[in-house]
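Okay, so here's just one chain, in structure tokens, the form predicted on its own.
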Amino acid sequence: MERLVVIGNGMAGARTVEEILDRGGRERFAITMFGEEPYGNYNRILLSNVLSGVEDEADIFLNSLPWYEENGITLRAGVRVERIDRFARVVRAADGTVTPYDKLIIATGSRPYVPPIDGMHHPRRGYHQGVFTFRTIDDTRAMIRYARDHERAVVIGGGLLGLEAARGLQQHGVQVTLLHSAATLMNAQLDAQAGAILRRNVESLGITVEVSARTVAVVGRDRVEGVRLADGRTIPSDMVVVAAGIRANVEVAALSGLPVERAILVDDHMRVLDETDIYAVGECVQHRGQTYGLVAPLWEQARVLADQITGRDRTAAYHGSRTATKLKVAGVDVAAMGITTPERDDDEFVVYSEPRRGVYKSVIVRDDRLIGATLLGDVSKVGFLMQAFDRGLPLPEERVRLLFDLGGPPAEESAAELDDGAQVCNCNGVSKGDLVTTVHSGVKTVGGVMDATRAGKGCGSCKSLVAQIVEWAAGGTVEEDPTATWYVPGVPMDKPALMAAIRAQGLKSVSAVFDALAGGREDAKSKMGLVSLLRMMWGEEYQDERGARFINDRVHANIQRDGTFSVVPQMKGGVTTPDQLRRIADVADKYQVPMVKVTGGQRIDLLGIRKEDLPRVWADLDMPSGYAYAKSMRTVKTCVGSEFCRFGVGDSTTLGIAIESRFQGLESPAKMKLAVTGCPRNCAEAYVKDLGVVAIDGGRWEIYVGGAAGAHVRKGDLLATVDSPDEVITLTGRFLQYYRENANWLERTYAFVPRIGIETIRSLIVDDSDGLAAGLDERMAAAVAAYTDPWKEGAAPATAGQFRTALPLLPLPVVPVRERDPA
């Protein structure tokens, strides 16, 4: 068997390997792949829905690391090549190790480019802090935990990468000012009057723009204070995101002697040029000239290069590629293709722009072909023009019918006349064929093509395409996806259903569920959803499987990057005792946490505590759960209201105890954060919680539900205003427990509050119109009842390896304000 080295774990290493295995690979090939980031293979492009809160991590993951396993590849993640050896065929790696091969794989992809600018990097610690750029997870990360804490941030760079950073960023709450050196934003994409019109888009979102703004200098001497630009102004600024490009990543091919100029030269073999046995793909490859940096071109080399590395096809050979671009760029719909203005004095120009709507189209036609458009704000004649400008079909004479549906053909054509292989989903490499292969392989549904093709899986620009063809490759035999209404994955039945057949069957753990609904087969996905819908409707009669619970459920911790665990003890209301401080001062220096950190629901956070010794950390601190970690009922924020505020009207603080102490650890659909503020200036942001009371004149109390701060911004909508304490406590557990029982899986109030309507829920809940208030309130006081502090099983593990440490701990940087100052 043939050793096979790969150098980059990436999306064009991965998906080259991909191809390799589809061609029979496995049995020819022991595969080895570097990958200098610690995991598996995820989808780059999808890091800005990360950053702006729309995906979660676990979703962008293309390979996860079982893959690897499963395929029978050694995956070196976390390990950086530091020289190939083309002589004695082996790659010498940063660990000290040497691989030995037969054929290898470059597919080193880019790095960010950072202009030359004084006071970016830091004499001691790289970048100066506050400075990011934004290439990886690990960027992400860093910049969403900063942009917490943070309230100006400005991003250098007015590309597509750059607007998508701007827009994440301000879904933290910063102010962002997008800084970009040319004339009009994504200029190698817009011409001068769609830049215009895109920058107007953007601004409108609240994001501030500088065009011509050539940054100079960062300023601040500990961190990042702002940015000084070319004309002598600063711009005041707590973080800086450069975003200003890319750049070939070539020193490992460079160092080892392979030809490079922009990139690793290779022929149309995908073979580095003079060199047999060793070939490049993606981003870090220079072909006939050109480099390329998106998904198009590197899916059409990873397929040349399998069919070669492999011999499935000795005659497959790369011509180069003509690059289209199809995103959401900022909220707003972007395609790109060719050249953007007029070169010719013969070049056919077409233009429209309607600058209010934020509309703009342009063709350029060259000697009956289309050789440029640009389609901003109204992307529906895409399709047609991407097809048009890859494959030079024939244009309409009259040349508006590039840009308009005059007399509307119908949506059908328009998934017909596209090739096989045109390509849908720019995010995921998805094609049209790709798309009718799996319609016609069985798949009959949008949402069952879209999972097993990944198409619309990105930025989601090309659903609506992705949905005509599978309507057209399905002749009108496209069925409804069943699954959009499951309560879980793995079961197939909406909540309704699923609960009273749960009722009737006299179902209490979750295998029993799997077992009588599921046909015995058990889904890893639905696990937590079914743990908290069994655990809300049997209480105490709940039998628990710890193998069903998440590792944060099963320790009562929450797990952290580098595999230790968050410890945060319960403070009601935000209120705690000089004791209390003491005794978590002392837990500190004990078990040495590397951080103590006061969070934004009002509590004390110990950051860092090993897996092993929890139960001796509950036990010395001698306090409640704070419920940090589950699918539950989290705090109730308050402000100190009439007791100490002069402008206080009721006595938050009180209410707010009240409320946590009746409501606390209850499971739910997704996590439910609480405040009360004494007054209407609401100090305890009471007006985005997903419930939030608000004191007001003459001892009356206003509800509001269906609130949001974090990644969805939502003012809550008014539930009632009622006289006492006691009734807000009746309609709060009245509510929650409609929550509870009617909103899907991880749907938070924000989404659920809208979808049932707030006249809808005011009626049955505060009017009792269908008759289900005492129900509510009877199976809510069974809840309350059925409560337990989950911090007491540190004394009575519920198994033996359960606070035993499984994970190797990864270091962490040192947070710097433990570092003491000089004296």
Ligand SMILES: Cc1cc2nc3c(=O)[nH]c(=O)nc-3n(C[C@H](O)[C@H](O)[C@H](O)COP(=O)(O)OP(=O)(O)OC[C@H]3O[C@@H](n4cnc5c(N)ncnc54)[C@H](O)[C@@H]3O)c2cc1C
Given for the second form:
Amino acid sequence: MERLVVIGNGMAGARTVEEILDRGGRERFAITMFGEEPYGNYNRILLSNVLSGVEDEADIFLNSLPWYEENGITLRAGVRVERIDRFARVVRAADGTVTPYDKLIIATGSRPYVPPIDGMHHPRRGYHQGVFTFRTIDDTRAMIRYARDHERAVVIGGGLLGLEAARGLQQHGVQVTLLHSAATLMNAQLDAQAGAILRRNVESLGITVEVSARTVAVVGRDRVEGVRLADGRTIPSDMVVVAAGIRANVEVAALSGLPVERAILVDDHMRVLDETDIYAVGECVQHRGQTYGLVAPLWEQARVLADQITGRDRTAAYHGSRTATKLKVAGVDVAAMGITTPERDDDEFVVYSEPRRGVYKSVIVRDDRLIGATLLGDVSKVGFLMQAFDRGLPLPEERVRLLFDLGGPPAEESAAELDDGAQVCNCNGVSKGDLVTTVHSGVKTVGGVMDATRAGKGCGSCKSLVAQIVEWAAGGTVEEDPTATWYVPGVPMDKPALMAAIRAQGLKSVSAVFDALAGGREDAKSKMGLVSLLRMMWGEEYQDERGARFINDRVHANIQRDGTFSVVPQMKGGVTTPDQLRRIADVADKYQVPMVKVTGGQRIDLLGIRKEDLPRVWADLDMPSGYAYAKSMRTVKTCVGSEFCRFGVGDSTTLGIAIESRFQGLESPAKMKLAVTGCPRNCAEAYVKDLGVVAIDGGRWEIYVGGAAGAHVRKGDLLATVDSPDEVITLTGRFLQYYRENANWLERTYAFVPRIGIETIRSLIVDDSDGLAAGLDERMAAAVAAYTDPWKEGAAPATAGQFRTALPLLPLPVVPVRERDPA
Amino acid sequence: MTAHLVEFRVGPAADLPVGEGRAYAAGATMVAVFRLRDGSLRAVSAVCPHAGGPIADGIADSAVVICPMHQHVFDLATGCSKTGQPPLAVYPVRVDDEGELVVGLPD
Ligand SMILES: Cc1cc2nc3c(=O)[nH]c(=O)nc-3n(C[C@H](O)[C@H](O)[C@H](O)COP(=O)(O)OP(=O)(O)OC[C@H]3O[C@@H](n4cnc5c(N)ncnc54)[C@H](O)[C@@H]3O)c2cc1C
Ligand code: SF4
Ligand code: FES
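Complement to the form predicted on its own: the form predicted in complex with the ligand:
Every component of the complex follows; first up is the chain already shown.
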């Protein structure tokens, strides 16, 4: 076997090895990988999300340590290669080892560029402890740790990385100032006008931005006190993050006599110039004068390199990439590709700018091809533009269609038009060709293709295009993912079939369902969904099995990140009394509740209660559960309405309380949040609730369903306008029951209502077109009648040790009984 | 090589409901013990290696337990994670003549 050594275990190195394995490399090479970082391979792009807390560190790993073992790869994680001896054909590492190779791949990536700034670096002590760069997991961890107990941060650099760093730091409660030395933010991608709009958008997030601000010194000897600018001003700060660009990591190559300019020079086969057995890939590479600082190009490079090194396709060649940039900052949408301003007289330049709304869009077209685009504030057209830019798709005659959805070319058409090499999933580097091959190899479901290729498993923005391509490639034979329609993963039935079987066979417990419908095979992932369904269907007859419930539903409180629970007493319609408040305050004192918080649903949350204290907390509160934990009816938010408000035209408080009293604690496929508001001014935000009621002039009420103001924002659809509170309650009950019976597990109303269609729902529920209404009303009435307050369980626990702690709070030591050898 | 086990009585078996888990201290080690639906027992380390979640509060079936914090999945027989986390430790567990749960820890 030939010995293949890879220096660098980052995104390009690991990806190249995957491509090599795909081409039979395991039989051919004994592979050794060196990585300076002490980890497996992770998705560096997602560090921005880790910093901002959107993603967990554990979730960004692409290849875990066992993966290397399973594929016969020797991973030398945490070992830096210092030198390549091209003549002896060995690499020498910092730990003193000497590793021979037959083929060598260099994938050392880049390192952060740190401009010369006084006081940042001490010749003997290294970087100031409050100074950070943003490149690795370790950098990210260090920043998070520091940001947690400091107050002000300065980020140097207003490019992609600096913006993501600034936004990420903000999530840890620090006050962030962004310093950019050029006059325009993201000046590599944006022109002055777009840059100014971006700046405003960023400032509106609470980040202070200074442009044309050259940092000359870090102030403070033992700890950072601020930074000084060239104009003499000092910006006070406790920490400094440098995101001023990157430089290819070429020391090893240069030291070993390989050709290096800005980066390591390679030919179209990704071979280092004038070397026969040394290749390079990724950010450390310079190809035809270009270097790249994004991942998309390195996937293409990895494929060519793998084709060449394994001999699979000697004609494979890399011709350079066109790159597009997207900012991953919540609240600021930016996408840019190609050039920013027209360069020739006959370049077409279409611009739309609406500074007040923070929207800017431009495209540059040359000879009917898209050669540049900038989108700010509204990036809805980015998918089409990126494809057009990448693959030279034909453009619509009316250029304005490039900027706005007046109906661009239909999606199916573009799926057929894309060429095979076109990259569809930018996070995982999956091309149209990869998808098509997978389909042709027999995988005929969208989910299956996504699993096999990892397409769509990164940021997810390409999912719909992936689905279109799979459908197109399967030529109409695309199979429904069988499991996609199952109500829960462990029972092969959709919801109607499952409900019919449960009813026909009288299955009243979760284990009975597994026994009768899943061949006796239990499935932990299915349990919560089944509990919810069975409780909805059987009410009081349901046979409870505590172990099948999620912990929240076992102890009727919401588990928090430290394993303690939060307790929210009922406060119907957000109305309380001095007596209740006093009781809540007493409980908070008595149990030393670390945080007392008013929730978005107008209630008081006692956070940080220990599990074992729950029964006593409930007893002392002597109020019913407010259901802040379950997949159930949570709360009915109200405004003050006609009783007190000058504008109110309906008594929203009274109606809200009536609704909450009637439907309290009702089980459902996902949580339900309701609101009633006293006039269209909408102080209770009823338009964005699962069900929202709005009083309008003339004593009438509008009912909206399917709204959301969470991770998804959606204005609800108008279901009906009615004349009395009684009709509101009837229709509310009927809608909730219809949703309970027909929605998929965890499907919120904002997905359910559009899926069924508001017209259909209206005709079934309001007009009773199919005669369902009486049955829905009746089953809802039965569910309402079965209500009991779960907090009563505090006095009579349902199972032994129901409220026993599961946290590592070690009780008294237990004495060992005896010692023995296991047989 | 035979590893020595030190056994700890951690509490009455009758107090561990079928289908659920409870956390116990065995010496200085926290152990989550589950009674599966077929009556058999499993014992694993009580603290999730992902972010310290309480494993005993998880949902289990005959093969795996799901941590309630971030839904990482662990095999109850081997401790191995099916979702790319470090493994849980597994311990032998039995009921003694007096109906006490007995967990064995390596010496
Ligand atoms: C926070 C952040 C956000 C980003 N966001 C995006 C984005 O949204 N879109 C995008 O396209 N790109 C983004 N990027 C850029 C992207 O991560 C890089 O383009 C990509 O990681 C480059 O891959 P690489 O393998 O060439 O280098 P790297 O991933 O840096 O890998 C190089 C590896 O080699 C190791 N190494 C170096 N020298 C040696 C040596 N001598 N011995 C042993 N090992 C060595 C290093 O430790 C490193 O792990 C982002 C980068 C960061 C830091
Ligand atoms: S929604 Fe209308 S009635 Fe209710 S508080 Fe606001 S203004 Fe007053
Ligand atoms: S702590 Fe267990 S899954 Fe995160």
